[in-house]
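First comes one chain, alone, set out as structure tokens in the form predicted on its own.
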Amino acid sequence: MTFDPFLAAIRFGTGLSPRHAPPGDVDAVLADLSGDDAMAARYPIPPFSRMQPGIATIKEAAKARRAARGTPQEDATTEAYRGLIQAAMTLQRANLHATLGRMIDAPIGLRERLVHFWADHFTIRARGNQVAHGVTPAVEESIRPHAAGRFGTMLRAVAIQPMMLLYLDQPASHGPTSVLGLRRGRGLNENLAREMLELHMLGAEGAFTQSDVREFAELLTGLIYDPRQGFTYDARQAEPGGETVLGVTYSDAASLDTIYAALDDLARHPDTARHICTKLAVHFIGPDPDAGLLDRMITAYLDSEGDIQTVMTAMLTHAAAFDPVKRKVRRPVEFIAATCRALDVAPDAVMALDRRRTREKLTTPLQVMGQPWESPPGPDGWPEADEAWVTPQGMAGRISWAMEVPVTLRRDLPDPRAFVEMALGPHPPEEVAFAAAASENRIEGVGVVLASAAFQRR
């Protein structure tokens, strides 16, 4: 199977666009991972450590509000707190706009796809409206800079990301014989250790045991987050002594450097290589990846010590990468972004949506389609299987959106007879081309193309 520029833009990017020519070769696709991050500069998202309002500010306002109940300051503190929550919701909405803006405007979109892949791999879900605006900033800070770099470097950044620590209850984990563990009568919480071993690194079939989970959990004690101080390592909460994880003993457990050393070892483990490469192949190409493709990717991972760009090069230069039979269903966010690209909707049109229109055109439809914004179902992220997305409610949501929303984003819709090739490439399915040409008007014709099975797949 040879390189297909149109399939490359659809499968490895964020879709076809009249603004950007399809990539001419594999090097053009991979070039999206090199050089300056133009999309991040053009559509900024604040990193977690600099987002406003910060979590500490909101928590202090909540504390002041509680303390003022029944006093003359109650109304003022309540108003201040609600204002901060409103500002947090505004930031969350702006982050959705910027995320879509990047996907719409990117020349290819491979970097955006990888960021979304890793954000799903290292799933974070906010607990409560005081931290809900921190998910995308956490991705911006800990994942995006490393999305095409070394997996181990990204793993380190994610392991100390406050939103991850909060999501998996790591601040509550105390070494049973640590200073603070004994003083507070607290013990281990294994959530972070288990999810890192099972989901983030070795995989569910990896060569680890419950003993490894427990000792790794003891090793991770000391990783905490305080809203006033941010991430910190507190040796008083860390279990003293050595820990043995997958046969390697880390003798000085009460140390952040020791945690980093363990993460580096686990990132280089062959089971981690297989788990990561399999997930990448399934996500971008399809289930049951070609054995030769997978072997090449795993070898590239191990030889490069987890360099993701090297792994992606191994994937894209294998013939199986352009198998036209294997097609994945676009997730709802991908579907909306690909629609905007194909219609040449200006990113500014998305960025300008106010709260009501964002709810009507984006967040509510995403929920109906099965992918509520920043709300994956669990630590294992969004499902990969097509069956999870091709549901009666989900498909009804996609069809309704395709028929109703595009004209509100771009009033001068294109001629459906031309649009079908713009959206699907130069050889669209005959039945889709016929239906588009036979439509009574442009709204219906464009909707037919967007609702087609051909457009739903990448």
Contents of the next structure:
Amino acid sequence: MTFDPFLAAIRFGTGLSPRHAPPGDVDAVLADLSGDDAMAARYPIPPFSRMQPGIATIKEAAKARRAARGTPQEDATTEAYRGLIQAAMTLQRANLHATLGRMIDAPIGLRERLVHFWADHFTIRARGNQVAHGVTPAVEESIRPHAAGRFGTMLRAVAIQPMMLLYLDQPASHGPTSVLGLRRGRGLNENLAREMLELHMLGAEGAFTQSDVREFAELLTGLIYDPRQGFTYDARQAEPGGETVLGVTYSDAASLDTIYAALDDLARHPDTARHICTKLAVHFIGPDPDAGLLDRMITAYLDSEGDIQTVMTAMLTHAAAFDPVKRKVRRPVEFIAATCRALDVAPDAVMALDRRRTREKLTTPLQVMGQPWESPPGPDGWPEADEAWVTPQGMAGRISWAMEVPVTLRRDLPDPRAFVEMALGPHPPEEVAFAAAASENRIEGVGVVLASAAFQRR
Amino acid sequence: MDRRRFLTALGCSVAASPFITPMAFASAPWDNRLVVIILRGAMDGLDVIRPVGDPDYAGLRPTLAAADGLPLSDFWHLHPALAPLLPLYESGEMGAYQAVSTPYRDKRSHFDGQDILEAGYGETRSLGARDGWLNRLLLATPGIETETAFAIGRDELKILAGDAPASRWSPDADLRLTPQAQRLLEMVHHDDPLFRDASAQAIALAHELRMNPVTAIDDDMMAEAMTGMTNRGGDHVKIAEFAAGRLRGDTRIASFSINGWDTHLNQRQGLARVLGQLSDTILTLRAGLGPVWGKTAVLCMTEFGRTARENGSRGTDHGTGGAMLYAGGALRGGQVAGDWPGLGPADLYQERDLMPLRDVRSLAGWVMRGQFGLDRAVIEDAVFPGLDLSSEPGLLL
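Shown: the form predicted on its own; wanted: the form predicted in complex with the partner chain:
Expanding to the full complex; the earlier chain stays at the top.
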């Protein structure tokens, strides 16, 4: 189980590509995480706070439309509102294109994979079509800059991300005896507090109780999102008094710094270290991670105060990382990107897909494959187990896509006999090489390789 | 690999392949069938089952209370777009229950409303829930197979999400392969049981759908049953055909959605369109199920009702109480059941919405009790924790 450049590109990157030589060593893989973010510059996705149309604009148009009902302005305001929703949908589509463009074009793709991992770890789902285009911009703003940095820094950014606050009902949460809580007769909403403790930090097995959830929820009161002003902290909504979470009592000063202090402590907690490292190992390598690998990652996490690049280095320099058995299935978005890489589809061919073609070639197939774009099933994100993806419907989606879509992205498909090695590396399974050669035509030959278990796995 | 070994490989794989008996599943725990259709967007129960006998109805709905309804009784008229279902109403195979709602109150958001409807817990617990009530029904039942329940269509269908196994199929998942491609695929999946089984089932399902469309079962019966269908080629019909096909086999529970009920604007046209789809769906299910229709209960549930008052754009806005439509030979149709709260200003919920008099979950609970013989305690503790099932609503035969 030594370093294997092809396996490295498949398991830790976005797949093999004739355009990019596989990484020569572990340092080359990890180098993907340092330096400028060239892919973000080349395939821009606006950060949430600067995206157009913004949530405030859409909400104001919706309000104007409601006010104009039954008046001569009804049609004009309706049209204006619909125009904004259309623009929002256009941005959502462009963000899918840019996401794929980055995965296709990246020399290795470890950074893209990590961004996807964290976006899934901190799952955000839009509530309603007025904010539907905000999901990927929220990731761009709060997750991507920190994907290989300090976990605690990312945690702070996510905790004040408007899309996360909206998703988990935080603006509705009032300190029961806060000024606004008393005035409005409103109380706590524990949703964000619970998901942060359980999903984002300590894990379901972590050492927290219902009392911790409640205290943490009190601590988080005051995190507000107002479409016009963006994220704000409103002390008038914050529960007065100090709160005790996992045995630590935090300042009774109602301020964002108090929240950050708690997040910093929780980010350094050993349960958080175990939870994050286990999730990373399972996601990248496979279920039931090697105990030695896990210990090493956890030690790296704790020693570095949650430095993700250090944790990834610990993972990649352990022999278990290069177990030749591929124990994970590529998720649908990864499968599509890996296909485009292997076939050397120009990113521009994806970027140029119009509304109808995006639906036919990307969003509907992703839905059939079980990964509807930006619509994970719940706050716990996409399923990790292979069995959740390799279902009859999921396979129908993957096989159909493999057989039908590649030729529409690149008319001159390669010779399937050569393509096998391009897609799978120098020692492809014998039956895949045979099947590629035995196909009736290029479309099916390429399709059979892409649909094979060998290509679907990483 | 040479040709000989290729053939040997194929031979081996055929021997071990699910292709031979692709759909030979273990028998299901019950014989009765349940279909839950989620009407997303909030159906206006007051326009679908019109209380024309209520003195306040016409005044609340200046343009919507037209005289084009189909009389069910002196008090109730049926929306004209459901005309194809009138014969079913008359033969006792379709009915409605008025003035119901989920526990959701006041905020009237579609997303939260649907989450609560599908999660089936109380209002607060439903919003963070990761499982749905049909899945908890499966969890409470021994002998469940993956095929016992099917989530059909593009929607996520949280109602079936959870720890119990359930199957899923979307009409978009059509798989067309040449015989050679199919053989080669089998080969490249052969050594990976997960891929081998899933692909074989996918190919078998797709094949079955193309070879045995439901319409081929009994053309005369189909022709008769489908009179009045508005759109035979639509996705909703494909979904209903697929559901019927599964339910004729080992599937016992199917759930899917019909979208488009959010009629803020020009409700007359918008509602007629989706009611046409609902009507097609029920007729397709009935025709496709054949004799099994007699054992089937179909529940059409929506996240909340709409305002009692028509709004300024000939539509209605998000409300509270609404109606549940139901169909199937296993239920007592031919009635508009439920108590009637009235539409006077003091009768309305917050002076704007139809007052819900019953939790819609209790109707589903009783139907499951009737169809699957569940203990009351299983429903009140496991399927809908904390629900009071209340008295039998008069839906069971």
